[in-house]
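So this first bit is one chain, no partners, the form predicted alone, shown in structure tokens.
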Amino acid sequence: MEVLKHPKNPILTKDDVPFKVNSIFNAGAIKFNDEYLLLCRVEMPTGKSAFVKAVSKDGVNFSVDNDLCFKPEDHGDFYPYVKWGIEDVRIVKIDDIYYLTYTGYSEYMPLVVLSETKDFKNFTVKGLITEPSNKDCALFPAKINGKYYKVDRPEAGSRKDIWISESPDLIHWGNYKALASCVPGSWESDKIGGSTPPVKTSEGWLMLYHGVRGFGNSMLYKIGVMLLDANEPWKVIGRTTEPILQPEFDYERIGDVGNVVFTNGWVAEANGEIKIYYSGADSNISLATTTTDYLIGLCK
């Protein structure tokens, strides 16, 4: 089986947010009590984004909540990291707790925050896992050898690579090694960022990243794959050499930022099947199919 997009994409757009929105886009995804659940990114009239939830049994069809659930204001001491915006985040379950790292935005430039919740109604800001500069975060839904890992995409400089770390707690970080880097003359020349969370397979972990070229006076944004060792997540078994989703269709060409596929969310189902929800251009949700053999066998 190949990557297929549905042909209901796009799934969600703003005329299915029941409030004032500009864009609904960059879902972390999850299954939780039976249903799909996504946490999607709005940005509202201020230009400020927040999260809201939306649900589904089938994985296609969401209704989206009539409020958000999770916004910069509800983070206490830590609203100066955040009073610009909360983007992109990536959900794992590690034991009965959902945790969530996400990019805040503020005058500090961007960094990672981590939260938890149990219910998706109530949140806990645990703290910031990163300084500045850095986004694309996303932890790995089990420890390994007794540590906690994550990805993340810190800039020095001109470079933007994924970088791996581990802790002991979630909050403290170290140990850490560059994991991949941009491959110049090719379709992620200019950077390349962790898209979703790392699912284990039999092989190692499989995980989701993008990569960015520039073209003309834009970036083009498409999605790759890795797969890393099971025991040793620092080392990548293989990589993608061509991209799995790329812009093809006006609703990915054609939206607030243009030529963009962008995913933080998937959902790996127990019969080997996989759905991705990407976004389109950052002005919607929608949704591309595939297994995990497949983006296995891409990887080797």
The other form holds:
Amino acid sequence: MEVLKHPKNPILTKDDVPFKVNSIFNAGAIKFNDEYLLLCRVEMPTGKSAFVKAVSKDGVNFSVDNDLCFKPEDHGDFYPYVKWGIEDVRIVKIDDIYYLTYTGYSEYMPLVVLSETKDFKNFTVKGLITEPSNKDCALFPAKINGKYYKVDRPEAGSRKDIWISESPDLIHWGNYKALASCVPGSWESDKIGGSTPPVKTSEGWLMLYHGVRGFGNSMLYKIGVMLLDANEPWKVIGRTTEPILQPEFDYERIGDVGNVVFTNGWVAEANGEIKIYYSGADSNISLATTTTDYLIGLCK
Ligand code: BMA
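Given the form predicted alone, state the structure of the form predicted together with beta-D-mannopyranose (BMA).
Entire complex below, previous chain first.
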């Protein structure tokens, strides 16, 4: 099965949100209590982002909560680092805790915040797990040889590479390694960043990432896949040379930021199917379906 965009796309727009927002997009995704749960970024009319929950029995038809569930003002002592918004959450479940990694945005510029929840109602902010400028962070959903791992995307001068690091406790990070870089002259020539949290497969860790190429004043965002070694995840086993998702329809081309497909959430089903929740033009939530086998095949 190739990567199929759902005929009902976009599956969520700002008209589905029961309160006033500028846009809904870039959702983290997970199965929770036998339902599909999206933790969606809503950009409020002020221009600052926060998270609202949407749930669905079938993974296609979602209902959005009446209120935000997690916002900058919930960050206590960490508020100075998120006061311009929280964005683009990645969710993993380790043991019985759901961990959220997301961008905190403020005058200090983007950095990565770690929070946890058990019920998606009460959230505990654990701390900042990068300095600025950094975003696109996802935890691996299990320890590897006794250590936690994360990928993220620090920015240094003109370099925008994906890095990997390890931790004994999710708070203290080290052993940094550059994992993947831009490919000059290609669709991913100007920046790349991790997209969805890695998923364990028989062949290694599968993850989506985004690749960006600038044309004039605009940036064209597409999505690729990479496969990382199961035990030594800093080793890339394979990576797509062509994008698996790219902007083609109006809902992906026209919006607050045109010509963007961006994802930070997917759900891998036990039968090998994958639901990729992605956003078009920073203005909606859309769905694409595929299988782990198909994506692994592309990486080899
Ligand atoms: C990235 C992030 C995303 C956004 C994307 C496209 O840098 O900030 O939130 O979807 O740009 O505009």
